[in-house]
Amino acid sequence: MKKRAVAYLFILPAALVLGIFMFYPLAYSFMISFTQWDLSATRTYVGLSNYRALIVSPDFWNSVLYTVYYVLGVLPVSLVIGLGLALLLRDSSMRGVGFFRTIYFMPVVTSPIAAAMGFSWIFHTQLGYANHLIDSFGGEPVNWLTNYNGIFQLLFDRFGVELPRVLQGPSVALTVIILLGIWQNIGYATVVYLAGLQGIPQTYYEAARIDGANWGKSFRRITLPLLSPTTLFLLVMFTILSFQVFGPVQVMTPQGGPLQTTSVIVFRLYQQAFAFYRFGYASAMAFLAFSMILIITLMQLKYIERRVHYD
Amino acid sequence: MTKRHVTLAIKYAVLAAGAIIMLFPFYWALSTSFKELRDIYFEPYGMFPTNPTFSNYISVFSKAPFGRYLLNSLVVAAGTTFLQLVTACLSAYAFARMRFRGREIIFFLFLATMMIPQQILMIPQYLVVMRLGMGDTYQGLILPYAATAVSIFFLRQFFRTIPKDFEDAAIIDGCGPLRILRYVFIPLSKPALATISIFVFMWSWNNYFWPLLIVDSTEMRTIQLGLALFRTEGGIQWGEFMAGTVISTLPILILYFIAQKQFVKGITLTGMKG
């Protein structure tokens, strides 16, 4: 009897913290998403009207589109480069491998705010190093953080083709933020892939070599399939984290970018709540946006899981 | 030169090129931070400052209380880490070794908090902290993160690998659960505790969103918040911005160079970043 009481005492501190700062807020947030409230004394119950207003709001769907651009921009590139680097760094008998791993992981531990400061300087229109490089190759300087044109549209401009809006791609400003995301994620993907590669027995490759398989074939038939659980993990992880990008957006484009083209979901959410005091509306937005992530994550798990090989 | 040598040379070339790209933003911020104003406007692309100077660093500390920001971040990160270790040790021990009604359900509920996105919680968390009168205080910055499911789960998994025999010996010696935790489990779990500490410290140091919501006064700003707001203030030039950036990044990079293994392990296992 006494023992049992001790057990409850042991979990009490954690339970209190999680209860007060996680469970209660979750319920509370759900409740205020059905109200209209600016923190004043009167809170009006408005039913589903916040959700209804969101579904017909072009601004909201734009922010969803920009967030999707960001996720689709960061994810595949980080995964491919991360896998490539992991393959290069796989052989730990190679000299300097530890040194390179240290370097590639450095951006992961760097705060997104500091990284965003560094990138703002590199992509400064007049004094930035990026435009200096372009200039030294004879190109025109780019207004990186103030250009709202979609990057795919810019490519097609020279052929005089006007792409449908969704295919115009992230604005130049959002592309810079995507580059920052890639830079920060590569090291993470590399380290996770390295761990995955370590789990593949060397004997598989030897057997393949005896059967006459070349590098490309054993990569396709052994490495990729056996890494699929790692890829799935990274896919889910990066999707969830990229959906929540906020800090770099706020530092690099404090107003939400040229024509609001960097206003990703969390940026808009923050703005609605803490700049316009529309707490009910913002809460509804949070629930709507994150039920989307939940659905995407579940779909990734369900459909890709089938194609994943667990040895 | 054999074929193997050529492959190796190509490998190194690719790795080196990649390393230069990854390092460039660090180098560029560092180099700019030592440049004179003249340099930045007339020689902005020089790889090295023509006349290295500390003046940017000096003016950063005089224009904004960066010393105070660093201190705040240290207090918050250390406090958060310490409390998470305490709450995680206690509850992980209960979940790993004690029998009590509702153990599985409570554990599942704890784990479920990992799935709740921060952004859903931020508005009510803000309201709760304000109502508790903890806005703009260290408590307000620390307490919401005094326990997390990630640390508890990670430590519980580790505790479960500790052989029962160790504990039995201690029980025979008449030790209660608190002493068993203190003298058996904690000493045996040092690597796991180090991993958690490093990870939590880094996460807390780099956290921006929460301080942005609840900090009001200049004196309570953490380094990330201070840096971000420094950017929005007028009359500051790029050499100073970069000096501020270096100041905010250096502590965590030094820690990373000292405890690289724990960093990599902590971040990959918990799958969360700043």
The other form holds:
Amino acid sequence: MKKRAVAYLFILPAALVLGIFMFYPLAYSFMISFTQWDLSATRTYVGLSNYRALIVSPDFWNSVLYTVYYVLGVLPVSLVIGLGLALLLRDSSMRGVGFFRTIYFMPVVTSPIAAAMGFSWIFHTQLGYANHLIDSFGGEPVNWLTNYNGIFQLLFDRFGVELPRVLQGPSVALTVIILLGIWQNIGYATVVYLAGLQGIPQTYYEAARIDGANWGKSFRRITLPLLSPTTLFLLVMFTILSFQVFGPVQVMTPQGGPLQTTSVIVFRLYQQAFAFYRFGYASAMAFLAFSMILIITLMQLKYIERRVHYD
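Please move on to the form predicted on its own, as the form predicted in complex with its partner chain is already shown.
Just the single chain follows, nothing else.
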């Protein structure tokens, strides 16, 4: 009994911190989601009205669509480029490998706000380097952060084809934010993949070479299967983080972009809470977003983990 009391005593500080700063705010927010509240002294219980209003709200589902665009734009490109860089940098005897590993990891430790300000300058319509480069090749300047047209629709406009709205793709403004997300995620993916590659025994590759396997076969039969736990981890982490994107949207498109085409879920939640003071509505939106992330994560763990090789 004494040992158990000592164990609880050691756990108590962490439990208090979690209870005060995590579990209590979470429970309080859940309670608020059933009310109508604007920070005044009066708080009205409205039951499931906030959730019903969200489910039938076109603006909410538009924000879900823009968030899905962001996730699908950032996730696969970050994983592919990160794996490619990890394969190039895994040889620790290569000259300058430490320098390159540091350079590729720098975006991860760069403030998202500072990075967003830098990208805003690069893609500025009049002063940006991107338009300067386009102009040097004789092209027309692009209104990067004020263009609401979907990038896929812009491609099909040349052929006179009108795509369904869902297939028109992210707006040009959201595409710039996606590029920023990719730039920030590549370094983390590279480092994690490097750790995974270093955990693969070289004897597997030596045995494959003896059997006559070339680099491509070794990559498909050895590297990819044994990196599957790493890939699953990055897939889950990047999905969760991408659903929570906010800072770059707020800095690069403060009003939610042209025609609200960069208003992802967390940005719209912030607007509802701190611009319109609809805290009950915003709390309900937060728990719907949490439910979506939870369902997607469980589906990833259930269906993708079947193909994960831990040996």
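Positions refer to the first chain, counted from 1. Quick caveat: nothing in here was measured; it's all calculated off a predicted structure. For clarity, a rigid core is taken as the largest C-alpha set superposing within 1.5 Å between two forms.
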* Examine Tyr303 after superposing the rigid core and state whether its CA is displaced by 2 Å or more between the two forms. => no
* C-alpha of Ile11 off by 2 Å or more between the two forms on rigid core -> yes
